[in-house]
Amino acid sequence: MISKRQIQKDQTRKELIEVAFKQFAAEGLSKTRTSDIASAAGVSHGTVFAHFATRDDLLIAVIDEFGKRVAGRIHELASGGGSVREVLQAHLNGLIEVEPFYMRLVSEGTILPSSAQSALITIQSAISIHLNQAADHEIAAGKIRNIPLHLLFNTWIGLIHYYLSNANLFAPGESVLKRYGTELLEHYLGLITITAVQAYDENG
């Protein structure tokens, strides 16, 4: 049986992660201090380190939480045989929910500690696997072009990252993915989809 003290400890940890999520998104990954997070959470500075040995450990926990939020729906689709469109739409929907934090990851990713970079790469790899599984079926069915699977994901994520990196130009003061997500999705699908004319040409 879980003790009341353990339940309270787990709740405090979750609250710290949630507050840190918002602080990192608002102030930046490199500028946010653990003292800022403690103040925003209404706890002592020492409480943060009672749950996370280092600032990097807290950042990794936040990145892990980001991954859970983005990948949750994609996991459901993958297990149910979701199409490429459905997987990409689920990915967009997940990113929109955490867009401010993800923008920080995109813009500051190169200066993250190696442990945090590894956590992010693991998340991106999991999403890539789900996209590749859906793409395998549609390539075999002749619905999308036979593009190397790593290029399928890298082209998609590169498109998303370009718009996020230039959000102040594309959608100042609002969500760039809410504004352009559907357009980006349709553009990407247009690049990889085999049209009826192409199918006819290939089959003679």
Second form
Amino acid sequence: MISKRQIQKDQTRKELIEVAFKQFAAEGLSKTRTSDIASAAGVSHGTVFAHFATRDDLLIAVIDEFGKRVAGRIHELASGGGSVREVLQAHLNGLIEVEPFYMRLVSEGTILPSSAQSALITIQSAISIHLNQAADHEIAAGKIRNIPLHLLFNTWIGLIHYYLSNANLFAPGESVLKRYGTELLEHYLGLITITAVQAYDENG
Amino acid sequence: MKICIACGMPMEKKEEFAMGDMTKDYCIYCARPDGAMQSYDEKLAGMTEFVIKTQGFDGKVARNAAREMMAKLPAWQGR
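Having seen the form predicted alone, I'd like the form predicted together with its partner chain now, please.
Below, the chain from earlier opens the complete complex, with every other chain and molecule after it.
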């Protein structure tokens, strides 16, 4: 049986991750101090380190939590035979919910500690493979072009990241993905979809 | 919901488990054809390939990411 003490410990850990999620989004992944996270969570600085041995461990736990939120629904969709459109829409919806944090990952990704970068790489690979699961059916059905998986994913993520990293130009003071998500999704689907004319040209 | 101890994949459906056996702690992608769990070296090679296939990264970068991903998973503790 799980003890009361263990339940309390798990609860504090969850709260710290939740508070850190917000702090990292607001202050930046590199700038946020563990002492600020402790004050925002209403615990002592030492409590943070009782749960996470290092600041990097806390950051990785937050990135893992981000991954669960964004990739969870995509996993369900792709394994249930969802379409490319549905998978990408779920990706956008997931990112919109955590957009400020994701913007930090995009802008600070390359300067993060290697272990934190690897946590993000894991999440992106999971999203890419789910996109592939959905795309496989549509490639086989001749609906979308047979593009190598890494390019299928990188073309999509490249578009999203360009808009996010220039958020001040595209949507000052508001959500970039709420404003442009639909346009980007339709544009991307247009790029990968085989039109009736192309199918006719290829098949004669 | 179970999480594969060797690669971290969530496992819900029967076909996601090694040999379709829901009592197993590892997934179909971490099993050898005879159902045994892959070795560390086999999994590291597989995960590296997975990162390259899904994101197109440089081989060394992908291998390092795979090593760090695996370091967090229960199957590879103490390595």
